Amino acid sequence: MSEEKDKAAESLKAFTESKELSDRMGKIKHKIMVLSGKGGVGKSTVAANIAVSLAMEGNKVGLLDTDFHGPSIPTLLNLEGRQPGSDGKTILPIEFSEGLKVMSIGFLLPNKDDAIIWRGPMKTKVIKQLLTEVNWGELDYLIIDFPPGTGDEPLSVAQLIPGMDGAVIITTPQNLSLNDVKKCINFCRQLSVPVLGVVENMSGLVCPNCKTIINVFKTGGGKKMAGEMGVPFLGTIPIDPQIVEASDSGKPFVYHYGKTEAAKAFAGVVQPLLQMGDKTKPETKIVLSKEEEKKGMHKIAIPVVEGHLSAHFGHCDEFAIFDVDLENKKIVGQEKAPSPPHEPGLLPRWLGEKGVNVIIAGGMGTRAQQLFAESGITVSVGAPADDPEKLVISYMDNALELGSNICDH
């Protein structure tokens, strides 16, 4: 009898924790992971400056540091020695500034030099506590900083928070880092976490005298790798001595050195993330005239590479856009439009502005499908790499054979 009571108590506890976690995360619009395949690439510096940049744009932002063995966020934001408060039931994150709340395991250590020696199950337990018990309130963004690699910390968060908006992956130009970033991308794909993009950090050195950029290592490797892996490239950030100075003194670089080239590079990286939460832009809606509705007129878009449907939806050469009369099963017009720059959230607006209301694709990530659905655009995934016109004809005849989502990222 006692064993049954224990099982019932454990079940109730698990249910309660799951509901608390769901309620807590439900108040946060966008959850974004910041990952790197290798240490020393400036991941925490980028994460902190992304969070500050988003807050500077008027957003409510949370920054969670899950790097238990080397928490850097307290140092980067000059918060060492601070302790989070409590309302008796939940942990209150530290208010760095208006619009930015911060939580790190570093705030809970008696001594900043103490070493944390935990195995995987303990890490998972503490991460669950941080997600469940930290009272973030309502946020526009939660930026989550992780230790390097694809270990317990990112795995636990990805599994605990369904519907993660995606991951920003940080690399440096060297092949040693780029090879490990590919593992991060594959990690995200296996866990159905969209890759929002790759950032190439330390891409050239800003000369402190003439301000020109010197390619100390090399540059362009991140962009090339992103193209090969079929993910967006968000931009390059150069090495700037002022970034080191700002980081060591706990001053957010993008705030104190906003006019520098490196700060402008950060702004470019953050722009696609801002577009995720931009509520000022009118929602794209497909409006057909009554005459068109009667005729069953539609616009069908197909991503094309070398004359055939592209397996990588967002990285095609062009889009073949067909005007079709579904009632009479006829193609009444066709155009080819070069693909715009690959930025998160851009394609739904761009295709919507062209009047597209149906997309036939080989594969498409879950987040992209959601964005198209919100714009009133129907998506069919799993189509074969065939001639676009042939696919459209099959679609009109209800004979289009769809397989699995072959590029779900």
Ligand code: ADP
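Remember, it's a predicted structure, so these values are computed and weren't measured experimentally. Numbering follows the first chain given and starts at 1. Note that the rigid core is defined as the largest set of C-alphas that superpose within 1.5 Å between two forms. Compared with the form predicted together with the ligand:
His312: CA moves 2 Å or more between the two forms after rigid-core fitting. Once you line up the core between the two forms, the Cα of Ala55 stays within less than 2 Å of where it was. With the core superposed, Asp323 shows a C-alpha displacement of at least 2 Å between the two forms.
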Contents of the next structure:
Amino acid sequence: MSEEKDKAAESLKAFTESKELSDRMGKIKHKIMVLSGKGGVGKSTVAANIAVSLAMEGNKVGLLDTDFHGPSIPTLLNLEGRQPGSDGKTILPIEFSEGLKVMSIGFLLPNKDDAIIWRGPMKTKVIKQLLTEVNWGELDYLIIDFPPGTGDEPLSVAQLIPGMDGAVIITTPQNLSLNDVKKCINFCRQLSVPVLGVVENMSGLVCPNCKTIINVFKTGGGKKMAGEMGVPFLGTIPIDPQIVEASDSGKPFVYHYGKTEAAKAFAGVVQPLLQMGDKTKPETKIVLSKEEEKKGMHKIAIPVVEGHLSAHFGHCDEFAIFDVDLENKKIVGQEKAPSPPHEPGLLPRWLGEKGVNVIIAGGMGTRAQQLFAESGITVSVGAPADDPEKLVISYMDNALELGSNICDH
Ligand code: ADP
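Would you mind giving the form predicted together with the ligand, to go alongside the form predicted on its own above?
After this comes the whole thing, all chains and molecules, with the earlier chain placed first.
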């Protein structure tokens, strides 16, 4: 009997906690994760400067640092040694400035030099507690910084916050080992977290004398990789010694050095995030890299109903399949194939066997998108219900306008 009571109490506690978490997150319009494949690429610096930039535009912003092993947000914003407040029930984040509240695991750790062994489940528990108990109030944006890689911290956060708007992935030209960034992108796809875009940080050096940008390492790899993976590219940020100076002295760079080339670069990166408005996903154009264009032949499938793109992927009569030569922007063949029976997991296999590597769709559920991603098929969702041939021509011209996913179930 007492065992039953314990179970009932436990499930009531779990229910109350998840309700508290969803109420808390429900007050935040946009939740954005900042990820990187490797450490030292400037992820925390970019996360902090994105948060400050959004706040400087009049938004209410929260910055959450989930790094157990080397939380750097307190240092970057000169908040080391500060303690968050409490109203007895909730934890109150530190108000860095008007419009910007900050919470870091660093504020809660006893001493940064103490070696604490954190196991995965312990981290997940602390992260859940942070997401539930930190009282941000109403926010326009919550920017979440993580340790490098795709470990327990981003996994817990992505699973605990179902309406995540997306992830910004930071890389550098020299660290641009494609696999690391690809891993981050696949990780997001697996968890149905949209990739908002890739930022290439430390891309070229701002000359301290003449202020022009010198490309010390080869730049442009981030853009190329984003094109290959079918995700947006948000821009490059140069190496600027003043960023290190600002970071070391705890001054937000974009605020104190607003006129520099690097600050202008930050502004470009933040622009698509500012434009998110109340949409959950930014409108994106497919960016085809030169490399991808050169790959030549592509097979594009479009779900069709009554001669136009079917707004609901699962409800189409047939597929229009086009063989295209991307290099010469030409349709070289086309066929119509009646839609196979509606069976879970059948479509990715069926289209894969036909050699399809691109799908242009209207609305598509997240699970289907994940299955196609895992099968190496690039999916562009949110295309209009137009004539399939017209859509393929726009795709080849890199002018396909994508709106929101109208059938995300
Ligand atoms: P990560 O979070 O990826 O480990 P950090 O944000 O801690 O990386 O940055 C690592 C170091 O690089 C810091 O000293 C930071 O000041 C510096 N840094 C980051 N971005 C730039 C840049 N664009 N120009 C110059 N230094 C930078």
